[in-house]
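Single chain ahead, written as structure tokens, the form predicted on its own.
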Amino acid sequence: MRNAAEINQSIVDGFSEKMLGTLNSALLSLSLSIGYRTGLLETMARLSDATSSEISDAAGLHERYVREWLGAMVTGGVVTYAATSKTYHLPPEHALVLTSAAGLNNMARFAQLVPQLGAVAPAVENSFKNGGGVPYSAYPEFMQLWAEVNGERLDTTLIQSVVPLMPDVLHALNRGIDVLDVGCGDGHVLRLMARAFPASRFTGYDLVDDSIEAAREKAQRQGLDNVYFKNCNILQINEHEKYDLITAFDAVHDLAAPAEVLNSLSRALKETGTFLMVDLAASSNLEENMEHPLGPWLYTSSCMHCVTVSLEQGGEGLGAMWGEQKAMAMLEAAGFDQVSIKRIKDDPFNNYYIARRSV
């Protein structure tokens, strides 16, 4: 460290600065992710100015509790206040952002991330200094949470927009093939491929007891017959060119070991198969992540979610940012030659790795 002489105090009282609106916003997320919690967000975005006990009232929670949060929402400029009427109101061009009104992009309902990570802070931190990892069983509802807003999303754009991609593909599941997802969660991919093509049958691999019982139950529950979901490590699994399309979405990089599982599913896929992968668009390289826009919030999640994970199973702790050029050649030595990266409008943040063999 340089001494004191040698210290610029104005980028000192600069950084500090920015610490302090850092912090700001962490403890601003906190309130926000109560306010998605409770529907006092929503309550106020159906009313005009309203005293804290009209919101109170309307939202069913308790005034004291509510007039203090509305104190963070005002001072953290999110709500406004007219202090001679004691009135508070959301902008509506708050409310577009921070409501139901945003869809997919509920910037209140991410801000869950920070407790649900937070709850967990403890656990990593002493995986830090002890090695190893945190369990999957520790983040029931960070999995939770992904699982609605990935499947809202491929509610709109899976069979609108991604399997279009894969022209052939599309043309073969009409006719009827055999389809693997991995890491399928409660299935919500193969419900939705398996009511859009009949005549395919599909088959979801998944570690986890619960999102495997959850999948047969919603698939039992949607009357689908042509798909089935099985709680296995892949690795485990010896099958030889069995499917015709194997699909990976916002898995891989979790994995204790990616590169033996994209061998495996290398061997599983027939020789004229296709294996979609889905995955953060991003660098291998952190100097050239400095601009993305959520690098911060995927490093963080990454290293106190997807690396602790696979750490925790013995592996190698790829993580969420193991980006494009690592992607590319771990499929590659897998024995996926012919690879194309693909993007679709309604989903900037992924990349769709189109991956076939030379026959």
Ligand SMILES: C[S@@+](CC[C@H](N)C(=O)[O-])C[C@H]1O[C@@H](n2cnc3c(N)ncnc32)[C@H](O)[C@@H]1O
Second form
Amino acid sequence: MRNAAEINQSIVDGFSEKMLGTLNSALLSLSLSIGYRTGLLETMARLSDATSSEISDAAGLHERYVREWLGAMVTGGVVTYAATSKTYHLPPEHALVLTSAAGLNNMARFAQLVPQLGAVAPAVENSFKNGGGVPYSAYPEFMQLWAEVNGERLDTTLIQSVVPLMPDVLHALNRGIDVLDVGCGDGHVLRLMARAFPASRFTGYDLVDDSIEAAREKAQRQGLDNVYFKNCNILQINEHEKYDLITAFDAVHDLAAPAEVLNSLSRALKETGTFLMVDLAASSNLEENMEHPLGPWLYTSSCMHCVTVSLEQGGEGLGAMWGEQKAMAMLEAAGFDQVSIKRIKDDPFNNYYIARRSV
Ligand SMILES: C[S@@+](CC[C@H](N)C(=O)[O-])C[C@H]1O[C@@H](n2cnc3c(N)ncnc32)[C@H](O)[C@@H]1O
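Since the one above is the form predicted on its own, can you give the form predicted together with the named molecule too?
Zooming out: every chain and molecule, the one shown earlier first.
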């Protein structure tokens, strides 16, 4: 620590104020998550100028809890309060950010990450001290949330905007080709493609039993007979020139052995095949992420989920913020010497890497 005479007190005061705001925002996020999960925010969007009793009655909740929660919402600038009538109001402009009216961008829904990651914090802290990591099985709600969010986004973008990034692949999918999706989760991507391209054949691999069971059940319910799901560690696949298209949505950075997997995917792809890898748009260099609008959010999520699930498997802990430069280098090392990075309008936070090999 530097001597007190060298300390700039105005920097201390400014930073202290900033940290106070951070602490308030963290707990306000927790309250927003409760507002999302109990339906309170949706209820308030329907009511205007209501008392805490009217709000709690409408939401079917206990008034004493609701009143305290409203205190957090009012002092946090989310809800307005009229002291004379003791009524609360969620301005329509705020409802457009914090309720289903915001669609996929409902920020109250994302506030759930705070309690979800808070629940694994003791286990992650233990890994800071003792190494190792926290297994996927510790994150059921977190994985479900991302499956839902990714799924809803892909409902309107996959066939409409993502596949057309590869016009030749679109053409081939219509004709009939073999497609593999790795880290397929509950199979949403493949079910959308299997329905859109009935002449093609789709295979999905994932490590987690429950995800594969859910994927099979949903495909069966939709009557899809051109999609097949298998519980499989993609590190162990030993397939050669089998697929025309391989996709990996939000999956590579979590892997225990990403370099080995990219090599085996390169082998599993036909000579003229395409690998589509969808992953977070960021730089591999911390100093270039200073202006990223979700910097602390993404590094924290990465530390408390992506890095730790990989380290738990004895992996390298690449993390969600592995970034573009590292991704390009690893794709090249796996033999993909023609890689382009594309973006789509409705998904500003992801890069779409379209990787091929020269033939
Ligand atoms: C963040 S999720 C993405 C799921 C899905 N692709 C999506 O976009 O919603 C990453 C997925 O990779 C799977 N995964 C991780 N390591 C794997 C491995 N070695 N083999 C197969 N799947 C794996 C996880 O089980 C998880 O379902």
